[in-house]
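Okay, so here's just one chain, in structure tokens, the form predicted on its own.
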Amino acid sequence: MGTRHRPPVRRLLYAVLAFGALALAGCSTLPASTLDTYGDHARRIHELLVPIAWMALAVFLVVEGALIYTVLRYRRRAAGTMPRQVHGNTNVEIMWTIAPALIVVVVSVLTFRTQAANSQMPADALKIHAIGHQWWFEFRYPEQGIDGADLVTASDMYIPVGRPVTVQLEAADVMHNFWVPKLAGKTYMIPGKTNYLTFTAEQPGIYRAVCAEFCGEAHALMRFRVIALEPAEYDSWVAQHRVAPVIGGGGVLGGDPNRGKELFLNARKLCITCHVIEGTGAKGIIGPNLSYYGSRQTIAAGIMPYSPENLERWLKHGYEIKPGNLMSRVLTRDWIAANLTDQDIKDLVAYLDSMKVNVALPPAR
């Protein structure tokens, strides 16, 4: 039996549908989309890309149109004949030299204008120092500290709406890349070099952000949130962070927060070795600052939503949830089994969950 061939028109239709599906996939408005902007830095980049995309489409249509016309117009000739040979055409050469040059000039002017606007650092901008670690982000607020010490957070960067923010970007170990798609473009965090990124959040919201540079085993699990608050709420957040956290509320998961604090400060349990909690003897500098941990939006640098249940799971199985993270190199499966009972972990969860900041959170964007 002969092989049944699909008509060329059907194959072409399938190709168009496949191309359309891929094109639509690239136009997603999911949380990491750059097409739905809420910050001036990201908006300028979007406004730059739109005319460039239209110019690219125009070039594509002209080139592909000429190609298809040529293929169809000259697809057949008499057997044994040679088409007329043409060696050079001055007018065509001039045209396809000048046209790309003009396009490059236009793109360059638009790009330089956007770069200049996005490089401005207003004197009244809020200063935040962001440090990339394997695999989490640390945020220091030198202007909001007290007695010469910075206000320090991790994984959640709080900013006020409507005020420019200048982020000083550095890396503690390897190269990282600071990216908040809906607020600002990517900017590298390079060991030994300081970069700066200035942007203004135009609406309140919780904005997802990531490290956009491969930085090791858990790179894909290195995330954070930028939480843009109304100015009054932001001032309230700062004021609360200037006071050392205290145990508040009852224990969760049947844990005792007071006993959890004792466990946290017990050097044999190792928490105090790496972490800081303001107002206590915990002064470690290796891991994230855990002050007011109960108000975090996520656990383990953005890979799980915050909840007491997820925190308990993280303390028990961090070595499985985020392979390669520094804590799990010390708190191995065997070490946890030998040094922390299930009740110990519940008490630690109750203590960390008890430290909360009272602010009205905006919607996720």
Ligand code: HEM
Second form
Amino acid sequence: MGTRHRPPVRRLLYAVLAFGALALAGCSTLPASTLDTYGDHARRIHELLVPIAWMALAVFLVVEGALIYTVLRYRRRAAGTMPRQVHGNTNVEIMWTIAPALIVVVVSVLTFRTQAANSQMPADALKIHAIGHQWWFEFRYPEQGIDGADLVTASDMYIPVGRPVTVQLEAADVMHNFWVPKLAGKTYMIPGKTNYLTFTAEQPGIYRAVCAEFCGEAHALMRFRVIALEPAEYDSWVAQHRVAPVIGGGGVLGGDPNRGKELFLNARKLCITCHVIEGTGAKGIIGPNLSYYGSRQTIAAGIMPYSPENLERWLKHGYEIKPGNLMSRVLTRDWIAANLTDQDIKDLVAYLDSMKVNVALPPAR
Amino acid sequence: MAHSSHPGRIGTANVGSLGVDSRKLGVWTFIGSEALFFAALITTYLVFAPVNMARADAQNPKEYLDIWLTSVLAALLLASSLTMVLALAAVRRGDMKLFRVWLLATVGLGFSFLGGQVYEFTELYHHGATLSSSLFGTTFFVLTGFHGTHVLIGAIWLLSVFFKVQRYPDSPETVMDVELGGLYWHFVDLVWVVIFTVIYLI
Amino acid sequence: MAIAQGHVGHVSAPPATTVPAGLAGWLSTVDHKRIGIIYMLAAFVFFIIGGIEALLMRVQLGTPENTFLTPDFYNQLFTMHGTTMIFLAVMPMNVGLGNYVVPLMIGARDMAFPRLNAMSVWLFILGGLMLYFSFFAGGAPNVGWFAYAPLTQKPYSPTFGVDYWILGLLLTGVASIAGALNFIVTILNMRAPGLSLNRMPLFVWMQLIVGFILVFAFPALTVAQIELLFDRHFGTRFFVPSQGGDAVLWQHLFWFFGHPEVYILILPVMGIVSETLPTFSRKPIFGYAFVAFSGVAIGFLGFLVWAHHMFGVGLGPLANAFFAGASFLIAVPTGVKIFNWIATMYDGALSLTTSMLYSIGFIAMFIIGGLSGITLASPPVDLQQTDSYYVVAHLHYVLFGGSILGLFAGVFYWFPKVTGRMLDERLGKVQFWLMMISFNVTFFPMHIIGTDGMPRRIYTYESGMGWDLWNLVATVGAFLMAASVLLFLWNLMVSLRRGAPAGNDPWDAATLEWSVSSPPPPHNFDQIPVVHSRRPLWDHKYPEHAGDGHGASAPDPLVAGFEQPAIHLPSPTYHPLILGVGLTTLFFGILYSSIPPLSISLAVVGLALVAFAIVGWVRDSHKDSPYAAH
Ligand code: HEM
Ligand SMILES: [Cu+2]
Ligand SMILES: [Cu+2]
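Having seen the form predicted on its own, can you show the form predicted together with protoporphyrin IX containing FE (HEM)?
Below: every chain and molecule of the assembly, starting with the one above.
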């Protein structure tokens, strides 16, 4: 009886294995895959996951196999069969208490080793201050600023390759969660508490990142990018960023950047209540710092690729693009209709687009 | 089997398979749950005590609380535990007159405690300690307020026992009714001892 | 069957308690069987509602950048879906089955506190209704089922949704604690003579453990919710970080409750399959003591692992290591149970009824959920998997693949006892296979998209992340699951009317509930049986296969060997229901504290109702005292 049923069992196992392998292989090059790592923190986690996953697969096959075997083997006994009334077997039971305990000990040891490695914080690490806001990320570089002020940016976090980075995580309003799947595991940003996360990018690249903790209406649209540059390139980025931006190049979309700048700095147009642009009168600190906005990778915290056209859309229809965001709650549709002409918006776009940092960007991973 | 002499029966006043009255078992279980309730509240208080002191708007409990007043209150509550014991002893003896006296005394002491607490709260409010004035205010009023609410519930419980005994003088459950009310009352007193120690003494 | 019924002649006639007919009879009932049925029906309705919420979410996520739902409505849906499934579907379903079956299994005529039992069921339903009322009162809660601080504070959540969440759940919390207390006392104190703890059916064991977990875990949630309520209404600052409050404290309190809660959801189901597997294998459970004590171990360890939900919070490597260790440890008793179940089937004479299929399905799926739990218990790995769809997959494998499949096993098993009719087996099996396949189609891909970086609780996602296909697959699977549930509903309605008559003991089972008629008489047992072993009915039917493996063969358990107590059932009463309504009204008063006239009048009415109910309740309890003169 038993032999007759073995082939289907085996076929099932092959199917599971094949499916698992396919699934894992399929993942590896996707933009946010945790199995395609470029940072030491994420890599060590992956290296820990692999043996655990193999053990889990083994346990899965053995236990599900035993289950399916038992069911198939004993499902058709003659009606009225009275099986032997076995009540238990202490030795066997002790054995199968010890077996999972041993597996668990192995997993624990592996886990604690990785944990120790991943919680190192070298003193010479680059320090970056990341602050979660509803619904965007702010990055401050305390060691790169001038005259005691931080170098500040938003939505794009630039780091050097090969040097450990310690990110100091905080939150301005509610809880957020800092997650760059290809570089490091996630860590909460908690108001009233400071967390640290140290990792090293091992290859240059532009990496996807998100807020991973539900933080309100537009949580799904709270993303950012980590841009890991070769050290020399990174130093050049810092050096350029330390200098206040100036208008460079002509206007896009037929806008006039100089008029855009005037509009931006006109208190009646409200931009300066919330935004900073270094070296100008824009000193609002509620929204993201917009210095060198023309070099951003994305608009509105990672939800649209940066382009003058998208920027124009954002300024016109922010509410539709990112529901609930603070800017559109203040600059309502009516307010914009009454205070900004289409040409004004084109001029503003031309101004913001004119401030660029010149670095060679790595590939998106 | 030892149990076979205790047939299961439904309803109240039931000595069942464990050899304990079901209601008593129920009240003990309830007290277990209540103990965790207060453990969580007291933990909250302890977590915030140092945070409060480290803040610019700190309110130092030592400056706000009147240890003498609360000592008197604690004494009232402890005395009520004693009268509760006396009430139970009296009802066990069948001395209904003394029972009434001691039970009402217990309730009276409970209400005096509550009165004292109301006085303490109003004083604190006048001195600027409120639910929102500081972490001390937040944690203090919620913890002691919920304890006060439990004293009130205990007092109502005892009153209901009192009226039940008045209404059904011959009920065979009277002793157990009193014992259960008393059990809860002692628990509430005991919680006060812990709170008193945590807030006022340490 | 002739068993217990044969003794009717020896005792006084069944009790003459007058039960009002129709709806009034249900509203005033104190019969554990009727209360169990109310629990189960209400839980099933909430299960359907939670399922509809899930379908809406799956439609929204079926394609990238979908605009089927608004973000805020989506956020309300996932909050209500989680809260509903946990507090209003699975928990009360467990309680309902327990309510119905436990007294029958232990040879009791009712729960220890029948009126408290009635109060619990009404408070659960009223709490659920109050929570759902939020949809019509400015918007449902939209902060997730664990409602992390400080998003729940007024400035970030200005609607009444969070208040409904707090107060509705506080009501169900009171119901749960009262219910748990009732189970504990019933099980410890109402057992038939001879039914010692180590002879109790394992379902009863698990209900007992759950009772203790509930009584000790719920207060933490209650305190957290009260503190949050005070923050929102009375100006305190427990969870307001800008004023020194502590957002992490909320998580500690919540998960101190929350992890034990997952065992509250799964242990009764483990109890169910510990009944069905032996019955349908015609063997005793393998290693009774191991199964019982691993339940105790799980219950105990469950209180020591809460911070494995908080590895990303930054508690420090040492704390994380401790909670990881404890979490790994808890895998051991869980594994033991699985081995024991398989060994129970081994060498058995299996009959693959629908109930049995669901029990096997439960084991098969729970293994997967357990294994994904192991990876999550490893803090470094957790940091990649937490808050991603991997967690969504994990929790559905244990809560759906575990609890819900096991509950189906229990429903197919006990439906004949409750209604006197069999559920249709053919429909049942079709439904089972549809469910198994669609469940895996829906939730297995979530492991993959989680590993591929898809965060949870997002109402939309961009294309090109490699998530599109799997999300669509999951959505299709969800609709197939819905079809399976509809099939069950159909089965339920058809079988209620035309199902084959069940008889006392359709499965040839071993425990006492099968010794009485289906449905059982109001007083359950004409004669309280005397129990001599773990399988009283089995030993009665198969004396030659009796005993519990230690040699001694027992006397016939179903022959009473002692003076029978008079049958005495408590009379129906509305006071528990009135108490529930009063408390709910009072809670509405608290909720609208910002509108004093409304608030005060609601509170006054509520308190008056409560006072009225308590007075009546005391009178009821006096009237029903077994000692009272009639
Ligand atoms: C016409 C004047 C303004 C201009 C040109 C402007 C420009 C921008 C731009 C380009 C972004 C996207 C930044 C990014 O990619 O992350 C943005 C986002 C934002 N702005 Fe403004 N802004 C203006 C006025 C304001 C005002 C008055 C406020 C404050 C009430 C404000 C608050 C914000 C906030 C909070 C965000 C982040 C939105 C989110 O992603 O959730 N802005 N603004
Ligand atoms: Cu978020
Ligand atoms: Cu947990």
